[in-house]
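The form predicted on its own is given below as one chain in structure tokens.
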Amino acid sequence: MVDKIKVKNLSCYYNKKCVLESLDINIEQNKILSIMGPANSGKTTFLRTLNRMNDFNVNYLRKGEVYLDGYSIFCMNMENLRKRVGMLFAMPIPLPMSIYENIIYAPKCLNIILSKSEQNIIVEQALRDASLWDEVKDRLNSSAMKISGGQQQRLCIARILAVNPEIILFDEPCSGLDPISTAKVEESMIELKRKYTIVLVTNNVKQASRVSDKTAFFLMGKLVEINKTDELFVSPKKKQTEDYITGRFG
């Protein structure tokens, strides 16, 4: 498999605490990689690694690479790189307009499109992807903050896929949702990984079993065991991983 991210001894720190500590991992292309464990595991720092998103604290400090394609983010255009590598929150953020509206905004703020009929096809196809298309089709100029929570994280993954990125990150996108908006959640992240990269933050077990092709075991800012994730799960190498699956950690 070609390998789409290589994170080559990485280690993160917060107000010179390290909260990642020579992290290795290779992430594939066009798979799932899920990446779970108790808080302050640093599951979130790495996930805000991946874009950058960490560079704005003025608390933080990195240290070894993260590759993209064999190229060093950290040598990237930072407004590249956001093009390439979208991200997803734990809770929805629609923006205050309309469901159209919200798909576009990107794309228009990149000088990505220019015609209504490219707008159009981008927006439909961004739905389409989300697994969203089919429910709101008809009140695409409805406002975006009256749809359902389920829904509403829906629209922000198609508002990520508006602009076309080749890695999407997941952070805990589930949390916040009732199982059935969960369960649809899933299935878009599935299909997703036909044109996309995903790395997923979870706290949810099961739905890293359920979605990932690798998962990730963090503990205390270390990477503790990382396998496909049906060979994690049915038979795990590190007994703190076992027993966080089984739930006996701690």
Second form
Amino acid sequence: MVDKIKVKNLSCYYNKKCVLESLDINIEQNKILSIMGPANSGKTTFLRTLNRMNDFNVNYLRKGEVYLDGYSIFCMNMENLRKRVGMLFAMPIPLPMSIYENIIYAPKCLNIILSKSEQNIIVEQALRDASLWDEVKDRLNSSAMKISGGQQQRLCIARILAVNPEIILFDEPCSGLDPISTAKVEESMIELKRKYTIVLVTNNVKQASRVSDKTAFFLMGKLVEINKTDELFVSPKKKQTEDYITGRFG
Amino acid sequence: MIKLSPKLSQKLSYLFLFLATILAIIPGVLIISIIIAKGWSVFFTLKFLTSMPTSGMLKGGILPAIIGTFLLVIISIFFVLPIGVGAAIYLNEYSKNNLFTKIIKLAIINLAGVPSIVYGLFGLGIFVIYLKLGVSIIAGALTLSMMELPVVITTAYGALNSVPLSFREASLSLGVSRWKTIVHIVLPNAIPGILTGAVLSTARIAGETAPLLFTAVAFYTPHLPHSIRDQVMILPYHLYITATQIPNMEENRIFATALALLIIVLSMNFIAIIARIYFRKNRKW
Ligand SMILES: Nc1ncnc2c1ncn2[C@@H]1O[C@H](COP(=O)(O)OP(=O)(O)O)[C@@H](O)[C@H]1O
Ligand SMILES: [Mg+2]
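Switch from the form predicted on its own to the form predicted together with its partner chain and give that structure.
After this comes the whole thing, all chains and molecules, with the earlier chain placed first.
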């Protein structure tokens, strides 16, 4: 077991109000860690801290450390960090351009590739890995805003894959999707863990049990429990966890 | 007090609002129709638009004034667009929301309300005298661009601000830098709004006389301008002098000049409206 990310005593604040308290979590390489918990328990804040998306927010403050492969992420160049730690948002956010351009956008900006044929290869590979290729291969040049929500979300996954990250953070990626689209996104997630380390925030207890290797339960800014998914769902150690997964919560 | 039935008072208030609306548009309709009625006969002797004035402006056309107006407006846009858009980018994308920024924003809003004659005097002091540009096209264009700047900054700011935050986040989360996000995502989606604002502000200044009075304008030039250091004739000023300073001026010629100015300004507004509708329709989000 290699720990890709180590979180040490991390606390986060908005306007001096604590929303994540003294968090210690290790995230294993090539595994899916899901984080579940009711709304406002700090899950999104945790993810946005991991790739420093919150650094632009002047009201946000953090203490503690996060190590990626042993190096503090807060000492890294922000762009390099985000390239290594991709993030998928709750709502699909296709950029207002074609499917093809959406995927090649970041690699182009990051000067990763040059020739047209190399671009084609990257686009195809990313779309295949996100299980979207077959559905859009005939209309790569049509607008990304015109495909369905589930397809848009997988396009956003493909867009992340195209920059070749090491870790992907999913923030409730299926909250706006129907069951069939959800199943497709989950399918591609399980495929992805062979190459990537995945953190999946979900408010869907079943989804956590279906796809993840480990599960953490957040409540009001605190980590209540973290364990292997099968163990956590069969024999939760804390009463709050049990209440939450059996649906007796709030 | 007389008590009116609710239905009647409803009807009366409708009537009042309707009359107020009619009253509001009557001057505009009158101005345009009178100018067209009196001006069109001279206007459509096409020579009027394409020839130099002769016989102390009593004969000939208004070509130099049309060209002067266009030159000033176009050159000023070249100055104002990069500066205005740059300032808007700074304000919308980079500046922190502190006292300094608030003061700048307030100052920009207030600059838009400074009387144009004040800009004219300022342009005279800075460009004509201090920078020794003389009374010239370039001095006039610079003065105009100062006047346009607050409007262009404000509209560009609005256009940048209307690009959804989520686009920026999506781009940043991929490891794309802030500057490249602005260049490749924010600006392309804001350009329609920016350009529409620029055209509208141009239409506004095309009819201005005061800022150009001391900085660019000549009563009469015998030939078309050769360089940006030349003085020029402009339509609004030409209109003023032919209407007030020249005895025995044929009235229809004055109205034809007004018609030319009106057409230029209105067609710019029209272009801006069409462009806005077009871009709205083709907006991708
Ligand atoms: N940008 C922000 N500014 C201020 N408070 C915020 C911001 N984002 C989240 N919060 C607050 O932080 C707490 C945790 O929110 P969040 O991390 O979004 O929780 P979750 O994703 O688990 O629903 C909530 O109380 C929320 O109101
Ligand atoms: Mg959330």
